[in-house]
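Read the single chain below, which is given as C-alpha cells and is the form predicted alone.
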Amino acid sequence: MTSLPLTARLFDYWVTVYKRTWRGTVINSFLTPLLYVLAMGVLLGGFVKADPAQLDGAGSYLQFVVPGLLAGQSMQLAFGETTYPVMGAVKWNKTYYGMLATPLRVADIALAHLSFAVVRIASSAAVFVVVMAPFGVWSSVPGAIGVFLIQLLVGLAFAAPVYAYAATLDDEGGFTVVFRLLLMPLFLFSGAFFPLGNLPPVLEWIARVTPLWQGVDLTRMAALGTWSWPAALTHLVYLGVCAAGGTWLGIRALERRLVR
C-alpha cells in the first residue's frame, strides 16, 4: 500500500537534495553522452559509409548511433541513481530508517526514490533530444517527443530491478560485479554501436533478448520514423514488465531490509 501525497512529499526531499548536488552530475549526465555523440557519431561516423538497409534504415551512421547512445545513457543513469544512493540511504546515512520513523511506508519510500530516478533520466534525455535536433537525427517532432517518452520507460525498466538488487546487498561490492558484467556488456553489445546482424548467431539471439536492445530498437524506430506497431508493442510490453516487476520486487526487498 502507498499514499500518493506522502510519496509526492518524499519526492520533494530528493529534489531538494539534488538542488545541492547537481553540479557534480553535470559531466556524467549531460556532457559525457554528448561527447560520445561527437566522437562516435560525427567524427567516426564520417568515415562510415553503409547502405541504409544495413543500418536498420538510418541514412547515416550518426542517425544510427544517436538513438542507441541515448538509450544507453538512460540505462547508465538508472544504474547510477539506484545503486550507491540506495546503499547510502540504507546503510551509510540510514536515511530510509529516518523516513520509516514517520508516517511514510516502505512503498512510499521506494516509489519516491524511483520517481526521482525517472525524473533525472527525463531531464538528461530532454537535453540530449534538444541538442541533437539541429543534427537532423530525428525524423519529425512527434518522433523526437516519442524518443523522449521512451526513455522514461527504458530508465524505469532498468532502475526498478537494479533498485531491488541494491536493496538486498549488505555492501557495495556487488555493484562492481553489476557494472562490469552487466552494464558494460549491455552497453557495448546491444545494438547501440553496430547492427546486431554483425554478431555471431548465438550472440545475436542473446543480444535481442536483453532489455537494452528492446529500448534501443524502440528508440531507433521512433527516431527514424520506421515505427512498426507489432515490434513496438513487443518492446513496450517487455520493458513494462521489467519496470512493473522490478518495482514490486524493489518494494518487497526494501520491506525485508528495513522491517525485520
Second form
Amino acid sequence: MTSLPLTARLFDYWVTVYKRTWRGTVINSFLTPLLYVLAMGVLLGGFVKADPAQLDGAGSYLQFVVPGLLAGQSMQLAFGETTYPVMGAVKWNKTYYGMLATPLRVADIALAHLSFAVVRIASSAAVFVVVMAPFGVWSSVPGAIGVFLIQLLVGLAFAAPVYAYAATLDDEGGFTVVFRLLLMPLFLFSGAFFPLGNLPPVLEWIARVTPLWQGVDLTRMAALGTWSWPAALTHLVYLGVCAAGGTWLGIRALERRLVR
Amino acid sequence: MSVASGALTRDTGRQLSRAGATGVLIYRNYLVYRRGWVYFLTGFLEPVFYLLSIGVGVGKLVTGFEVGGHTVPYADYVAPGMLAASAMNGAVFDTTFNVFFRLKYVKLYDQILATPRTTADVARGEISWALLRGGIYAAAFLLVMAALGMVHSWWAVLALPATLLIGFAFAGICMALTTWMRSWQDFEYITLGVMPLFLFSGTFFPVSTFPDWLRWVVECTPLYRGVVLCRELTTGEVSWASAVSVVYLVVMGLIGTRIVARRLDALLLT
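Now show me the form predicted in complex with the partner chain, since the one above was the form predicted alone.
Zooming out: every chain and molecule, the one shown earlier first.
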C-alpha cells in the first residue's frame, strides 16, 4: 500500500474543514500583514533615511521591511496551524483517533496536516506577493516567484518542529509560553524590522543562528535580487534540516501519542 | 417556612458592599491565576520586546520626533505609545477572550448570579480585575522605561493612573461587545478593530503623516487619546489640552460599564 494517495485523501479533509471556517481567518492571514506593511513600511519608513549600505542592500525601508514581514507572517501562520488545531485533533475533538480507525497510518495523518499548513501559508504568501507588487518591492518577476517559493520552505521549517512539540503537549498552556517567549522575540529581533547590526554583538550572533533570520535573509535576497550564494545555500540547508527533521520528529511524537 | 422563603429572595442573603462584591470576584480570578503565574509573568514581556525592537532597533534608523516643541529620540517617542497600547491590549484580552470563555463555557456568571450577587457586581469585578492586572504590567513597564532613561519628568508618575484610564475605557466597551459574540470566529472583528488602532494611533509615528481629514479621525479614537496622554506625561509636556483625553477616557469607561451591566441582565436574567 502506497502512502501518498492516502495522505492526499486526508488532505481533502482539511480543505473541507477550511471551506467552512475560512471567513474567520481572513483578517489574521491577509489583512493584518498588509496593515503592518502600511504602518511600518510606508508610513514609518517615510521617516527613515534610506542608505542601502545600512539596510542590507535595500533602497528604502519599505523594500527592507516587506520581505521581513512576509517571512514573519509565514512563521506565525505555521504556529497558528500546528498548535491549537493539533491539540484539538488529538485531545478535544479526537479527529486523529477517528482517522486512525481507518486504513490510514500515523504518518499519513501527520503529513496531510502538515501539507495543509503549507497550503495555508502558500495562499497567504501568494496574496501578499501579488498585493505588494505595485509597491515596487520585488526586483523582478523570477525574484517574486522565488520569494513565494521560499515561504513554503520557511513555513514548513517552523510548522514541522512546532507540530512535533504540539503532539507531545498534554494541555494548551504550553502554547501561550511558546508564543510569548519564542514567536514574539523571533518576529521582533530576527532582522525583520531592523538590520541585525543594530543589535549588541552578542545578541546579533544569537539572532543570526535563529531559523527566522535564515528565512528573512533568504526572502530578502530573492526580493532585492542581492544573492550571495554561500549564504543562500546555508539558509536553504538550515531550513531544509528544520523541515525534514521536524517532520520526522512530528511523526514519531504522534505515533507515541496515538499508538502507545 | 419563613426561613425557606427568606433564603430564596435575592436581597436577604449575606450582604456585601459594592466594593466587597468586587473584591470577591477579583479574589476568584487571583486564585485561578495563582496556578498560572508563568502566564501572568510572561504577559508583561510583549510590550518590552516591542519597545526594544521598534524603539531601539528601528530607532537607530529614525532621527526622532517632536513632542510639544522639543525633539525626543525615537525610542522615547515609542515607549509611551507602547505603554498605552499594552494597556489597551491587556484590557481587551481580559474582557474578550477570558470573559467569553467564562460566559459560554465555564458558565461562571450564571453561578455568581445564583448567589446574592448582581450583574453590576460581575461587570465591576471583571473590569476591576482587568485594571489591576493591567496596572501591574504598566508599573513594571514604567520601571523599565525609567531604567533605560526614557522618562523625562515627574509627571510620569501619573502615567500609571493614565494607563488605568485607558484600561477602563476599553474594558467596558470590549466586555459589552463580547456579550454579542456568537463563536470564537467573531473575535476576528476584535482584531479588526484593535489592530488598526495599535498601528495608526500615533504609537509608532506622528499622525502628521496623514492627510488632514484622516488625522482628525485618528485624533478622535480612544487609543490616540491614551497615547498622547501617556506621551505628554512621560516627556513632561503636559497642558490643559491633556484634560480632553482624560475626560474622553472616563466617559467612555462609564458608558461601557453601564452597557455591560444591561447586557448581562438581558443575557442571564431573562
